[in-house]
Structure formats: structure tokens, C-alpha cells
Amino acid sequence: MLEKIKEVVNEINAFGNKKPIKIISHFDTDGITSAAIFSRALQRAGIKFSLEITKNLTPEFLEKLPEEKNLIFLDLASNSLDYLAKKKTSVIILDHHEISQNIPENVTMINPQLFGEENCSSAAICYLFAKTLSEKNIDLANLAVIGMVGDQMEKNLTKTYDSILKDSETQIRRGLLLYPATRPLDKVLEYSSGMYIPEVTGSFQGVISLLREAGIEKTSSGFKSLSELTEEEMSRLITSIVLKKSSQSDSPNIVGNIFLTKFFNKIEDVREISALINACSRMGFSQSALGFCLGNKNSKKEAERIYTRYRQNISSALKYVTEAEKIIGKNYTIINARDKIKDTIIGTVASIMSFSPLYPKGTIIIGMAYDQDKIKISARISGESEKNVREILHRAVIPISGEVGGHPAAAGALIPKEKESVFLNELRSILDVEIVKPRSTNV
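Is it possible to get the structure of the chain by itself, in the form predicted on its own?
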């Protein structure tokens, strides 16, 4: 893959100023960090370009792309090759998603799946490109780490990531997977949406009781943060939480690597940075997220304000889900929110639900929300499972001219709104008979 990256570096250098470059990147955390890394590297090299962030590649979007420019796609386009084959221009794709179509002659692709290598996020691929372009771009390594966490690839660290983590000087410690790990522990426990702890989440008194049981005392300046706990304190806290949860089998899901990196000259929890970037895009402010990644102080202030509004929207969405009627089967739950939840946050809502103790391990969560004349669909799995939700969506969506993307454990789709009933009937038929393929190991 590194040899192919060198070829792309030479190809982009050969473009010169003869034909302008247009970069198109995805709007999630991995896409935004990819765009930040790639654009900063080109800027430093004196290569002119324009940049656009997009939610998805619809046929209409692809048809409008200019042929008088060289096109570079980051964190998307692996499933749009048939459309790109029609473009009379050079196309470069840096992506890691599944490739389901033949690669056209006008497309140069860097994707770990083509080389039989360990999977990594698009931000990691963009960082390898940037570092190949110039060793001076080593300062962009922390953005690649944020992209890694944003795409949930931190559980199995590969050789590629070992190298990137070293370049970024990221600190890693084993501990409770609550974020931000740099904020006072009492507040993090009380307001956590990613980990539900019975009698603790949402309860100040429950938090104080838990910390007392774990032997973690309040200091003169308040409670410590997770990153400040000693190994012994961390161990006691984890034990206390496991005892609060319904079963010991839940404990592996609450413990993992905590990543701490320097951002705006301050040590921050990478998960929190990732969540903030993601929130900006989902609220329609991708440019603020990009500016934040590039170190703009005004963008940082704006991003923090957007993040606050985003969390308020999530709270309202979760309240709606609690009260709304659902389609419930033996191994699945479908929430058809229609226009009650923004299409850009339905995936986040589905993810939070998948961590809830209300859904047994292996339960498939499907969220649906209107997106103008289309319906956005997000699928998640509760706990560890061999089920492949991307394959499930593919079977239900492709026959009705929809689009599918994502991964075995977290996938998304887009279908025409008029196909809503047809999709639901087909989806339920597939789920009810449990025709589910095992999760692929190389996606």
C-alpha cells in the first residue's frame, strides 16, 4: 500500500496547475480528519485545490461533479465506481470501505482491502500520504488517531496504528471507557450517554454512593478525572461498576484503551474530540469541524457551542424513542422516527440504544429518519455478535434502488421515501427468518 501511496504522490505532483484539484470528503469524524490532514499537506506543498464535505454520494451529487477538475475522494466512493467510470477526468480515492464494483481505468484507489493488509481508517491512509509527501507532516498524526477512534478501530491496534500513535505522542492507558477522561469523574459518570450504570447514570446521589464504594475521595479541588486515577483506584471503580451492572459478562465492554493527545496545547480525551467533530457535522456545520481540526481558535469556540446544542438534540431524540411505538421482533427493534429525529443523528441514537441494558446481546437496532425525499437508515448491533447488519441492509435495500454502506457491526442506507412500506416489509421478512451472514473479518 505504501508503494501505491508513493504513486499517488507522484500523480498529484504531476497535476501541477494544469488542471485544478477538487477534494470531496465524508462528513463524519474520519472524513473530517481525513480532509484536514490531506488539505494541510497539499497546502504546505503549494498545491492548489478546492474542498467539499458531503453527507453521502448520491447519483445527483456525482453527476454534478466537474470534469474540468481532477477529483480526489476521501473516506467514500468505494461504492460509487460505476458512476465515476463515466467521468472524463482523473479520479483518486483514499478509502477503507468495502469495494463492491470493478475499479475503472480512470480511477486510482488506495484501499487496504486491495492489498490484503490490515484495515485502517481513511484518516490513517491520508496521514501515510501526508508523511510520504513530507516528513514535516508528522504533526498531523494526532488527527489520524482521532479518525481511528471516530471509526471505532482502536480495539485492535495494528502495526500501522502503532507507528501513527508513536508519531502523535498519544498517551494510552487501560481503563473505564467513559469520556471525557480528562473531566471530573462525578460529572462524567452522571451525564454519560455511552454507558448506562443502574442507579448511577443520571443520579448525582448514585454517583457519590458509587465513588464512596470504590474508595475514591473528593479532593480540595473536586473529584479526579479518569486519567488522574491510580491503577488501584481504576481497578476499584471498574469492580464497583461491574457489580452494579446486570451481569459480569458486561465487564469487557466497559474496559479498554483510553487515548489522550495534545490538542490546542492541552491534553484531551480523543473520544471527546471525535464526538465534538462528529456533532458539528451532524448539526450541519462541517466547516466548523474542519476549522477546529486545523487549529482555528474561532472554529473551536463555535464547535463547542454546536456540541452543546447537539447533546440537547440527542437528549430530545432519546426521549422520543422511549415514548414512541416500535416494531419489535425476536432479535430486532425498528424505530421509524420519520421527521421526529434528524436524519444526521439517527445513527447516533441507534448507537446509544445498542449500548443500553434494555436490549440483549445480539439485538439488531434499526433507526429510520426522513431526509427530504429519501429515508436515512442506520443499523447497529447490541454487544459483540457475528451478525452482519450491512449484509441485512444490502438484501433489503438494493432491490428497491437504495444505497448501502458501512461495516458489519454498524451500517447505513438511503432509500426513496416512497419505498418505505416495501422496505419495512422486506426488512422484517429477512430479520424474522434470521438469514444473517457471519461478520466478515476483512471489512
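All figures in this text were calculated on a predicted structure; none of them were measured in a lab. Residue numbers count along the first chain shown, from 1. Rigid core here is just the name for the largest C-alpha set that superposes within 1.5 Å across the two forms. First, how it differs from the form predicted together with cytidine-5'-monophosphate (C5P).
Relative to the larger rigid part, the smaller one has turned by 12° between these two forms, according to C-alpha superposition.
Could the form predicted together with cytidine-5'-monophosphate (C5P) be given as well, to go with the form predicted on its own?
For this one, just the chain is written down, with no partner chains and no other molecules.
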């Protein structure tokens, strides 16, 4: 892959400033950090460009792309090659998603799947590009670490990541996967939505008694943060939480690597930065997230305000889910939020529902929310299961001209709004017969 990256560096240097460059990047954390790395590297090299962040590549979006510009796609487009073949201009793609079509002549692609290499996030590919362009870009490595965590690739630290983590001087410590690891433990335990601990999450008294059980004392300046705990304190805390969670039939792994990196001159938990970037984009403020990644102080203030609003949005969406009428079947729950929940957060809401002890293991959760003239659908499964929600969505969505993607345990789709009731009827009849069906890999 490094050889191909060198070719792309030469290709972009050859573009010079003769024909303008347009960069298009995805709106999630990996896409935003990719855009920040790539654009900073071009700017330092004196190469001019324009940049657009997008939620997805629709046929209408692709149609409008200017042919008088060289097009560079980051963290998307591996699935849009047939469209791009029609463009009378050079196209460069740095992406890691599945390639489902032939690579056309006008397209140069860097995607680890082409080189038989282990998957890595797009921000990692952009960082390798930036470092090949100039060694000075080594200061962009922490953005690549944020992209890695954003796409949940930190569980498998490959050789590529070893070197990026070294360049970024990220500190890694084994511990409880509760974030941010840099804030006082009592607050993080009480307000965490990512890890449900019976009798502790949401309960101040529960938090205090858990910390007492674990022998973690309050100091004169309050409780320590996770990153400040000694090895022994961390181990006692994990044991106390495991004991509390043992009543849950199917707890996900609560221990893993905590990544701490310098951002705006302060040590931060990479998971928290990733969540903040993701939140900005989902609230429609990708530019603030990008400015934040590029070190702009005003963008940082704005991004923090948006992150607070996002958390409030999620909590009202969860309240809505509790109170709203749901379609409940034997092994599934469908929540059709229409315009009550943003299309960009319905996936997060479905994920939180799938972690909740309210839904027994194997329950299929389907969330639906309006997105202009379309409906965004997010499907998840509670706990480990053999069921394949991508296949289920595929069967209901393809006959009504929708698009589907994702994985067996977490998939998404987009359908025309006028097909709402057709989709619901078809989906329910598929789910009603889908009691215990093994995973299939043919979709």
C-alpha cells in the first residue's frame, strides 16, 4: 500500500495548481479526521483545494460533482465506482470500505483491501499519505489515532497502528472502558450511557458505595480520574463492577485499552474526542468538528457547546423511546420515530437500546426516522446473536428501491418516504418468521 501512496503523492504533486482539487469526505469521526489530516498536508505543501463533508454519496450528489476539478474522496466512494467511471476527470479515493465494483480507469484507489492488508481506518491511510508527502506532518498522527477509535479499530492494533501510536506519543493503559478517563470517576460512573452498571448508573448513592467497596477514597480535590488510578485501584474497581454486572446475562467486555493523547495542550481521552467530533457532525455542524481537529480555539468552544446539546438530544430521544408507541413482536421492537428523532442519531439511539437490560438477548431493534423525502433505518441486535439484521433489512428494502449496508449485527438503510407502510408490513412479516435463523453471509 505504501508504494501506491507514493504514486498518489506524485499524482497530486503533478496536479500542482493547474486544475483545482475538490476533496469530499465522510461526516463521521474517521471522515472528519481524514479531512483534517489531508487538508492540512496539502495546505502545508502549498496545494490549493476546496473541501466538502457529506453524510453519504447519493446519485444526485455524485451527478452534481464538477468535472473541471480533480476529485479526491476520503472515507467513502469505494461503493460508487460505477458512477465515478462516468466522470471525465481524475478521481483519487482513500478509503477502507468494501469495494463492490471494478475500479475504472480514471480512478486511483488506496484501500487496504486491494493490497491484502489488514483493515485500517481512512484517517490512518490519510496519515500515511501526509507523512509520505512530508515528515513534518508527523504532528497529525494524533488525528489518525482519533479516526482509529472512531471506527472502533483499536481492538486490533496492527503494525500500521503501532507506528502511528508511536508517532502520536499516545499513552496506552489497560483499564475500565469508561470514558472520559480524564474526568473525576464519580461523575463518569453516574452519567455513563455507554456502560450500564446495575444500581450504579444514574445513582449518586450507588456510585459512592461502589467506590467505597473498591477502596477508592475521595481526596481533598475530589475523586481521582480513571487515568490517575494506581494499578491496584483499577483492578479493585474492575472487580467491583464485574460483581455488579454478573446479574446481566450478556455483558460486553468492560476492560480494554484506554488511549490518552495531547489535544489543545491537554491530555485527553481519545474516546471522548471521537465522541465529540461524531456528535458535531450528527447535529449538522461538521465544519466546527473540522475546525476543532485543525486546532481552532473558537471551533473548540463551539464543538463543546454542540456536544452538550447532542447529549441532551440523545437523552430526550431515549425518553421519547420509553414513552412512544412501539411495534413489539416476539423477538423484535420497531420504533418509528418519524420526525421526533433526527435521522443522524437514530442509529445511536438503536445502539443504546440494544445495550439496555430492558431488551433480552437476541431482540432485534429497528429504529426509523425521517430524512427529508427518505426514511433512515437503523437495525441492531441486543447481545450476541446468530441473527443477521443486514440480511433482514436487505429483504425488506431492496424490493422498494432502497439502499442497505452494514454488518450482521448493525446495519442501516434508506428508503423512499412514500414506502413507509409497505416497508413496515414487509419487515413485520419477515421478523415474525425470523425466530431463530442462522447467520447467512450471502448478502
